[in-house]
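Single chain ahead, by itself, as structure tokens, in the form predicted on its own.
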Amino acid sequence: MDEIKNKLWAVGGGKGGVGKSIVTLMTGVSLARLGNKVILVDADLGGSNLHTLVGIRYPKYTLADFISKKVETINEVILSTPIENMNIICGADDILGMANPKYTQKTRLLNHLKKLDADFILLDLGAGTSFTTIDFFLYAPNKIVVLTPQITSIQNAYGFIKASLFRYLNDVFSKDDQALALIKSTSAPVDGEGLDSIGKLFEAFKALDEGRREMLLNCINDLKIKLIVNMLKDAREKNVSNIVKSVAKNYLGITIEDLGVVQFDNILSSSINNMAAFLTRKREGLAGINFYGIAQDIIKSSQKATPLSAGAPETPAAR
């Protein structure tokens, strides 16, 4: 994990609409007009369209070629943006069932990844919480989350943040029935039971060993999430993060970071349709100015980290 620990984000989020991709394109070209060289990996195999964002319609290779063996790197199926620094590899969703890659698949995919010569991948994951969008963002060592005002994407981003929690716990403890069926109590408490949180659940913890509670503090504390909170139209609605923040905490033990905001802008929700020629005419609006102190803040940030604590636990798709 050494290898990609200062440059591998992945970006997700609990459900559709909330601007993921489009946080993540515009994110990258920060980055890459910053002097960072960039390759933005759409990782939604079932609905890819970061493609079409950055003006390539029909993509000559996508992750479905590396995936199915017909090129033997993945640096065959990186294709140049029209931004500088900045490349992409095209999600996989012309093929059926690519969506749900097998173990192995999913293993050389991740393997190939920490291979890519960048200063930053961004991977943009597809929406919900399956096994393959979860293990993708847990493999990653910085994660991102983005939720939108709404009290819908408020409530899904908490679901979609319980939900890498509890797969990353089931993972390490998965040869250990008697911590699994606490773990499981946990995820889906029934009304009336008393393990309704993190917290009861490291007391009930106290009935095993003091091993096994010291490997649940490590999985809390080595999920490492920070927040962005896209299309603000108010400036009051800034602080909706922090409800994910205080129910994360109180509920889950995870202490979760703000990354940034970004306003809604007019000119760039308008440039949809026409993103390509957008990013090339390089006007700044209120959200690139966001943007661009998300990428500095993500450039501090590698550049301060360190490396992962001795005994901590593997996230689940690196094994």
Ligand SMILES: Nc1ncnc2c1ncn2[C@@H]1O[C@H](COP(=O)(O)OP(=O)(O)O)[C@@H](O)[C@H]1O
Given for the second form:
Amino acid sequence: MDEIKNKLWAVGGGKGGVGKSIVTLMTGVSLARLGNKVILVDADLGGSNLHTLVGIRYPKYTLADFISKKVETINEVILSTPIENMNIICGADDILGMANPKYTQKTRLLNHLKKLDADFILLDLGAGTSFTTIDFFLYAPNKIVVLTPQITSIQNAYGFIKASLFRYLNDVFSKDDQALALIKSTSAPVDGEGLDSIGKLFEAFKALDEGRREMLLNCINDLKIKLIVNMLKDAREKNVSNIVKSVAKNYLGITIEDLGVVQFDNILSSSINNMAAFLTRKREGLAGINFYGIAQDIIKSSQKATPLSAGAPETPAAR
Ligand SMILES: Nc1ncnc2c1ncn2[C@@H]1O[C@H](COP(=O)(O)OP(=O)(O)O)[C@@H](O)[C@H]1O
Ligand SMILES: [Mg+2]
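Having seen the form predicted on its own, the form predicted in complex with the ligand:
Now the full complex is given, and it begins with the chain already shown.
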């Protein structure tokens, strides 16, 4: 179990076009070049395109073959890429309904994912906040949210984090009607009657027992998210991560960390139609250096021993 804790990383972010796939790919390339065995998984079941980025036009096998049980094990759908040490499991958007696999299909997939033989498994998630996307994100012990300095991307990143927290709370308290009613009043849009912050939800939970309050607190502290600000054109823009961090702290009680920034790189955007050639040329470029830094931090954090006790969790303040 501990192993999966270190190796499975999900890359989400809510908005399309912010660079989730590029971040997954380039982080994977850097991890592989640093000597790690990497598997990229295209979990964007509605708009998969990670295979195109590694130069695979028509994947021989995709996740669809696994989900529809055409193959027995997930190992059979792993394909190689032009990068040594880096393999890929291609996405599947060609099959009706695949973007919303059934619960049992999802569970089987997640169970197989954790058995994959790799140092790092990177999940490239789809845009939006569909339950499937959020469930992949919640399942992965390591969670990355990608955003750009654009205001819409900041909003979507926060929306994605909020949706994840509430999906998690709904799941944990799924059999507790009293708690669910309170959670629902917090997640509903503010209309004068709703509770608009986790702090207020925590206050409302005082009407319930100590055990459930503690559960709520544990959920909030469990959700550990790291941010990557992508397509930076000006160093000052990296402050956008502070906006997400402070809003998430103030309204959701979640502590978010920075994983790094990636500069806007003309070579990267102009190579998009031939990424495979770009990758094998091994030219670093501005963004390439950023991705090495990110990969190094990921390696470091995966080597960090999990502390025995993380100390007393903080109580979120009502606002
Ligand atoms: N750091 C960057 N510099 C320049 N262009 C980038 C950068 N990151 C992503 N892009 C470009 O943005 C577009 C969208 O990226 P993509 O990874 O497909 O987004 P998403 O997966 O979030 O939808 C691509 O055309 C890609 O080349
Ligand atoms: Mg993508």
